[in-house]
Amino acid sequence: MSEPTGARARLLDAALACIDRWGLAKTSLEDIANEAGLSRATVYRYFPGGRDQVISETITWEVGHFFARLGEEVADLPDIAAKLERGLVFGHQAIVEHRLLQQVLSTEPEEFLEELSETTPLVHAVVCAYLADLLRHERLRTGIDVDTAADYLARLFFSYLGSQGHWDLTNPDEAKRLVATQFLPGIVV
């Protein structure tokens, strides 16, 4: 996905500001156009689907940012184990500290989660491809299918990002134990 520029980026930024101020359900196309200082016609030129398309692309864009930051955070780490450990700690913290995310989760969970779930197949595919690539650089146990393993790792990673459950993911040692016992023991030699 290439980074949107110009009017498109201004509209996505404006949509985020509107969601922050008025919430997801109450944000209208006019609000977004006004916030961006553009006309309704311009919004429709960039987003023929109107308000709903702006909102859904804004969420996809923000999710993309999140995973881009996560990718940068683990880029220099030597192997998949180190990347997963750091990714769990960093990702957990980023989600807990994401003010707008926490706000919509507590005020409009239904609307927001429906929108977010639309991005699931795309995000899952991107993360699976990333993990599969990492796995191809590891020594794998006999009989491991890279794509099935990447799919498992992605699902487990999303589950722990969403909620740490009874683990303490602010603690790197716990993340290490989690990766060693549940993520990689059957996959990497």
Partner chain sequence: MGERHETLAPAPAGGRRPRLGLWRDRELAGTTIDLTEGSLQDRILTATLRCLGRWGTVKTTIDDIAREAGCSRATVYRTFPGGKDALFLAAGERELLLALGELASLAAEAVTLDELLGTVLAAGVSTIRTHKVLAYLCEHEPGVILPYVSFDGMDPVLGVVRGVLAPHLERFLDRTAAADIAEWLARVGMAYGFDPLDGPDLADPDEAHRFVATFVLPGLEPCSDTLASASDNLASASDNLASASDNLAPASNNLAPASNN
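I've shown you the form predicted in complex with the partner chain. Could you give me the structure of the form predicted on its own?
Single chain only below; no partners, no other molecules.
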């Protein structure tokens, strides 16, 4: 995914600023255009679907940033276990520290989750492909295929990022134990 530039990037940044200021539901196309210093016509040139498209693409853009940072964080780690462990700790912390996300989740969870649902299938597919590539280098248990294992790991990863349960994902040792006991035992020999 290439990073947007020029007016498109200004509009995405402006949408984030407006959501921060007024929330998802109250952010209008006019607010975004004004914040970016551009006309409504320019917004429609880049986002023919209007406000809904700007909001949707802004959330997709921000989710993309999150996963790019996550990917950089785990890139140099030696194996799938280490990548999952560090990914859980880093991802959990990034979510907790994302002020705008926490604000929207506390004030407009339904609107945000509805918007996020548009991005989820794409993110899931990308994460599954990444995990499948890592799993090709592992000894899998008999009867486990790479794509099914990748799907399972992706779903677990997303689930724990969203709700850590009784696991303390601020503690790398806890994340290591979680991966060793819940993520990999049924998949990797």
